[in-house]
Each structure stands twice: as C-alpha cells, then as structure tokens.
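Here's a solo chain for you in structure tokens, the form predicted on its own.
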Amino acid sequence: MSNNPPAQDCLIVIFGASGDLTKRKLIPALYYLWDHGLAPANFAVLGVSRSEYSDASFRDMLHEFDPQAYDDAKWADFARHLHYHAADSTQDQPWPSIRDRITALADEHKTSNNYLFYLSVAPQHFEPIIQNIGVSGLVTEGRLFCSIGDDRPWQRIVVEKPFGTDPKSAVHLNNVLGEVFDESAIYRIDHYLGKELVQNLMVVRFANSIFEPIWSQHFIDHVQITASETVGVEGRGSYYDSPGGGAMRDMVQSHLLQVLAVMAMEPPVSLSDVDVRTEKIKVFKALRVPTFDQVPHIAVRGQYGPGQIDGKAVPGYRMEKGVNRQSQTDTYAAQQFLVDTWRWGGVPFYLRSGKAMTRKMTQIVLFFKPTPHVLFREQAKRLKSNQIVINIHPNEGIRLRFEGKVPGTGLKIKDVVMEFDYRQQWQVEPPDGYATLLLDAMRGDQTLFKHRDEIEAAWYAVQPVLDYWQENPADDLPNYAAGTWGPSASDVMMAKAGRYWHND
C-alpha cells in the first residue's frame, strides 16, 4: 500500500478448488490481474481437491462456469497458467504426490520456491491441511521472515473466514498456523477490507483538513455500520444453522469490525503494513467488553420469516433446506460497541448486519452533534443531524448531509446533500476486493490483512452476547418479515438511546 511493489514470481496452490470461491472469484481475480498486466512475469496456479479433473477439463470447468468473465481471446494463454491435482489434501498420504507436483510446476514455471497457500475449505479442514504443509517440508526454515523487497525464496498461506467459532478457537487455529508459518507469512484474509471505499477511508481521514479535526468525540454523536443483504441463506442453510453460523459470527465478528477499526484507527506513522495494522490493533484492543447484564441492551438478534423482496414471495430461515424447524441462528444481528480510547470514549459504534432484507448495502453513517446554541427553535425539531454517509456498495460513493435555506422570502430550512459519485468522478470500475488482495499476498503486503490480535480481540467483544443468546432462547422468532428492515427490537434499542437508523 505504501510503495506498491510489483507482484513476485509464485506458484499459487489452492486447496479447495473445484469449490465455488475458486470459480467465482480467484480465477476471475487473477485473470483480472493478469489481463491488466499486474500478474508476476511467472506464475501458475495449483488446484487441489478431490474432485477428479484433469488440467484440461479443469480449465475447462471454469471457463464454463462464468464464459462472460472472460475474453475467448485470451482464456488460452492464461488457461496454460492454471493446473490441477486431484487429492484429499487434509490426509497424509497424497502428500508426497502433492509435494512432487507442487516441486515439478515451480520448475516448469520458474518461480523459484515461492509458494502461496490459500486454504478455501470448510474451516474443519484448515488444521490437518497446515499441519501436512508444515510436513510436507515446502515451509523452508529461516525464511519466514522476508520482507517486501527481498528476492530470498518465500512462502505464504491465506486462510478465509470464518476463524474460530469463539475466542478459544480462534487462539487454537492461530497456535496451529504460528507452528508452521510466521506471522508475517500469514495471510487472513477478509474481502470487506478489499473494497475501494473501505481502502479510501484513510486517504478521506488523513489527506483531508476538513475531516480528521472533527473526526472525534468532540463532533460525532455515533457511527453506524450496516451490510444488509436482500437474499436469504441461498441455499447454504445446513452451514448458516451449524454453531459457527449466524450473522453475529459471519458478519459483525469479522466484517463489520474491520470496517470499525480503519473507521477509528488513529492516524499511522507510516502507510506501512506493519504501521497501519499496529493502529488498527490498538482499536480492536480498546473494544469494550460488554457485561453478561449489558447484552439485552446492546444488541439485538432476528431471524427472517417469510416475506416479499422486489415483489417476489421469499420462504422464512426455518423454511429452508437443511435448517433447523426451530433454529434459534441469528440472520440479523445488532450490537453497540464502545472504543475506550482518547478520540472515541463515550461514541457508541451501533453495528447492523441481516440477511432477507429491504436493500442491500454496506454503508457507514456518521451522526454528528447538534449545535451548541440552536437558533432557529421553531424548525429545530425538524432537523436532521448532519451526517457524513459513505457507501462502501453497491453505488460507492460519500455523500455529506447538512442544512441549507430554501430560496424565497421566509426562513424555511431543508437538509442539502453534496455527493460525490466514485464511478461517475474517476469513469473506472473499482476492481474486485479479491484482486486487490490476492495482489497484495503476492506483493508481501499485509496491509489489508488481519493480524492474530485483531481477530482474538474481536472475538472477545462478541463473545458475551453469543453466550448470552446461547443461555437465553428467544421465544419470537423469527421476528422480522423478509423484505423489511429488520426486527423491530433493533428500532426500539436506537429509540431508547435517542437515535434512528439510517435506512436511505
């Protein structure tokens, strides 16, 4: 992120392949980055998964699956990138044929031993897959630490969410990954963290004297963060409904939270990777955990019934395939969090996240105070707060809110809004978030990666109300219609605290 290097030479090995990450977004991430030039001037692309494929009719199988996302022209030249092994990676005896393919491609491809491990498995994989990549003997000792810059030979490993189910495994999976690999090798990937309007947060913050003076408690009454979803579990019900499913765990846990940290980081020393992520651990240890009492309090949980989206009948959760007829999972989770640090102490960051409901969009709102002295009282209850609203997707964008006159002879006040539109300003596309960071895995550049401390912290800030809903059935659910905002306690907690949601 500081110094953008190019990508360096590797052989990428994925292990889940004929999964539907591979098809939907790596291969199309990386054809991305080749097409425009920013692949390393060798690569190739390992697939490993027990699906029987050869290299031809893997290629084949993926091409397919999305014709449209890529040039008939080209496929050719890139297609003799990708190859394919057809094993049970998380078992000990395909290793050595796995290692000798792994070996026999860095040679063809010349990418020297550099090796980029990405697990895109089922989470129950993730340590006998490790723990055969530490055997296997590809993990050189001494040369975990290389840096950006540094032609030693490399390898690293990207893990997808979700980590852990609580605080406690999450620490066992990271124990598991620190005894092959070293934390600077170690890729967790989160794809939120590769949006523009996420990335373009602290270009906004930092390059800009009109924002970071007021960027505070001193000025801003709340932040809130919402990713709402108008579709269901979609056909993923049996892995929504198991204990490491719910919105609280898929969404605020991970996602949301790393939204919240570049929100109130504190400004880095440098654009660094090691800088920036130092300022955002500080944020995630400055969480507040909440007491077993706070919980009904500060957050809330749902569950969709059925309902209309765009006018077409949506079945409710219990409805679907695979989930429990009296599934207590959360599709909309809700909670307040408070950052004990000097700018933040005393602002709630209310978090929202749900599935079936009214639009889908990321967005971050700031609220900010009212004027100390409010002149026009007549009008005063009509006014909004001012706000800052950043559009992280669909339609990324930042619009600034605030209120103006309403030409004519009398005093009649209207909110005014100044948008700036990304596409419209730049006339480009913004890339997919995988490209930026598979990119970024390929450069050394932890920037947009998430550290241990930051995944255990975050845990720890939610693991209170997840004990809590576990101890404390709720007896109404499911509580909100499909199509609607969600469950109407969520209105009522921001009631109580004087506060809305903002919902345009």
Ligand code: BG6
Second form
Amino acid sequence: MSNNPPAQDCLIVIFGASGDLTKRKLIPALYYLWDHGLAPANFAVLGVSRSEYSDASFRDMLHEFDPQAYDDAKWADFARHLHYHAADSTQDQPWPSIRDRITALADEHKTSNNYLFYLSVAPQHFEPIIQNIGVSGLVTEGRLFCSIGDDRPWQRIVVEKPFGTDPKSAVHLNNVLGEVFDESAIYRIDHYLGKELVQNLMVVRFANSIFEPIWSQHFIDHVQITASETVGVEGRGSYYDSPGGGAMRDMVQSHLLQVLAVMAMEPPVSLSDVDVRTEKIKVFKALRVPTFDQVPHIAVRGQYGPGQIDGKAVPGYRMEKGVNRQSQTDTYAAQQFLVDTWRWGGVPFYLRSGKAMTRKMTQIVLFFKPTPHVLFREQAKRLKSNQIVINIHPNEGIRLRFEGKVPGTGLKIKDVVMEFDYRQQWQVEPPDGYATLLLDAMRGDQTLFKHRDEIEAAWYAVQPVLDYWQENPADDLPNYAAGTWGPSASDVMMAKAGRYWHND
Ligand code: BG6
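To complete the pair, please output the form predicted together with the named molecule; the form predicted on its own was given just before.
What follows is the entire complex, opening with the chain shown before.
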C-alpha cells in the first residue's frame, strides 16, 4: 500500500486450476491487470490440476466461462500467457514433470526464477502440495527475506481459505508452510481485504484529522459488522456442512475479524506492510477469549428453514444437496467481541453473518454515545444515536447520521444523513478484490494479507463458541426463515444490552 511499485516478472503456478476460482476470479483479475498495463512485462500462468486439458482447451474453458468479460482480439494476445499441466500435485510421482514444465515455461516467458505458487485446492491438499513444492527444489529464496525493491529471484505462495478449522490445525498448517517458505513469502489471502471500502477505511481514518479523535471508547458506544447474504450454500453443501464449515468459520473468524482489525487498529508508524500488519496483529492479540460460561450470552447461532427471497421460494438448509437432514451447522452466526486496549476498553464489537437472509449487505456501523447532557428532553426518547455507516457492499460509501431540526415553527427533531456515494463520486466500479490482491502479491506487498499471528489469534477468539455449540446441540434449528434477518435470539441478545441490529 505504501507506494505503487510495478508487479515483478513471474510465473504464476495455480494448483487446482480447473476449479471455480480460476475461471471466476483469478483469470478475470489477471486479465484486468494486463488490460490496464499493470501486469508484469514478463509473466505466464501454469494451471495444474488432475482434469485433462491441453493449453488450448484450458484457454477455451476459461474464455467460455464468461466470454463477455473479455475482448476477443485482446483475449488472443492475453491467452498466450496461459498454460496447463494435467497432474495430481498431491502425489510425488508427477513432480519431476511438473517441475520440468515450470522451469521450461520460466525460460520461455523470461520470468527468471520468480514463482508465485497459488493454492486453490481443497484444504486437505494444502499440506502435500506445500511439501512437494519444498522437495522440488524450486524454492531457492523463499526462506530469505523477500521485500519490495529486492532484485533477487523470489518464490512466494498464496494460500486460500479455509486456513485450518481450529487453532490447532491452523498452527499446524502455519508450521508446514514455515518449513518451506519464510513468513515474508507467505500470502494468506482474504478477499475482504481487497475490497475497496476496506482499504478506504484506512485512508478515511489516517488521512483525515476529524475521525481519529472520536474513534475510541470515549465516543463510541459499540460497533457492528454485518455480512448478510441472500444466497444459500450454492452447491457447496457437503463442504459447508462438514466439521470445518458453518458461518462462524466461513465468515466471522476469517473475513469479519479482518474488517474489525482494520477498523480498530492504531495508526501504523508507516504504510509499509510490516508496520501495518504489526498494528493489526496487536488488535488480534487484544481480542478477549470468552469463557465457556459466557458463550450463551455473547453468541447466537442460526440455521435457515424454508422461506422466500425476492419473491422466490427457497428450501431450508437441511434440504440442500450434501447437507445432513439433522444438520447442526450454523448458517448464521453472531458474536460479541471485546478488544482489550486503552482505545477500545468496554466497547463491544458485534459481528454477524448469515446465508439466505433478506438482503446482501456488508457493512460496518459505529454507534456513538449519547450527548453527556440531554437538552431536548421532550424529544429525547426519539433521539437516535449518531452513526457512521460504512457500506462495503453494495452501494459502497459512507453515511453520517445525526439529528437535525425539522423545518418549521416548533421544535421537531429528526435524524438526517450526509452521504458519500462511491459510484456517484468516482463514476467507476471498484475493481474486484482479487485484482488488487494478485497485483500486491506480484509486487511483494503483504499489507493486505494475513500474518500467521492474526489467524491463530482469530481462532482462539471464536473457538470457545464453536466448542460450546458442539457440546450443546441446539434443539430449535432451523430457527430463522430464509429471507429474514436471522434468528430472533440474535435480536434478544442485542436487546438485553439495550441495543438493536442496524438493518439498513
Ligand atoms: C467466501 C465464503 O469466503 O465469501 C462464502 O466462503 C461467501 O461462503 C463469500 O459467500 C462472500 O463473499 P462476498 O465478497 O460476496 O461478500
């Protein structure tokens, strides 16, 4: 984030390249970068998967997925950079041939020995592939410090989520990675950090003097971070319903705690990736780990039953393909977090996420404390708290809500809104997070990637809740209808604290 160095020449080796992510996100992102002159001068992609494709049929498959996304003439040029090698990279035997293909392409495309390995495979395949990369001898510099401006060849690895299913498995995976790559070469990706408004949050906070003084327990009553989705599990039933699935693991532990960290961190001493991540790590270390007894008071799980979304009937979660008919999986999770620092002491952060809810909304809301003295006694009951609403998606932008006088004689007070609308202001669509993140990985900038300490601390903060849920199956699931704002227990949790969820 600190400056905009160019992407460095490299060969991107995508493991699991026949999967959804490559055609849906990675190739469109790379094409965007190439089309905008942001790709390195010399680059190539090698897709590795078990499915049988040639270079040509791999290119066709990628193009056919969404032909509208590409200009035909440009695609022909771009596609020359795309290659494919059919092999099971979790096994040892094919590795000599994978290795030969990698080095041959590096020669052909003049990418020197810079490799960006990308793990886009199911999590059980992470470990054997990382080990095989290690054994291949391709990582010559991975254990050395690879920083921006360093001309030595580099080898980096991008790892998709899920990153473990609990603290123990996350620590194990970090250790496996650490055997082959230095921490400075490990890019644990979280596409929420690539979202424009999450990055803008840092600019809003640290490029302005009006927000920082009020950004603390002195003025803020509590914070809400919501990621509601209208979609269900979209054919991922068997993964989502496995012991590693559910909304708490899939969304809260990963994406939403990252948003919390950016929202809550102290100003870094510089914009270098090391300095920004140092501040984020401090937030994670300050997350209070709840006790088992506290869980029923600070967390709510939910699961959707049949309902309606946008006028269409939606079956309940337990009817989805691959889902156990008695499933206990949380398709909705809410948890209150505390950040034990001087800045945030006593300010609850409420995080919630759910599938099959009434609307797609990713948002941060800061609720401010009431005025120290209530002057407008008669109207006081109706006074709303001041709010800063940061819409991450959709309608990217920031709203400031405060009280104003309704015009006319007499004194009527009503809340009014000042709004910064991203699209209206800039007249452009924000780029997809993957373009930003892929570019940063090719630049060697880790600002928007997760450090091992962040991941491990995030697991510790949610694990008591997961354990409690595991040990105490709920007898009321499903407890919200598809197309609603989630289980009523979640509203009750807020009401007991004298608060309510912000749903607009
Ligand atoms: C993914 C989760 O990481 O994020 C999905 O695995 C979820 O379950 C998705 O649907 C949501 O991302 P976004 O960008 O649409 O909010």
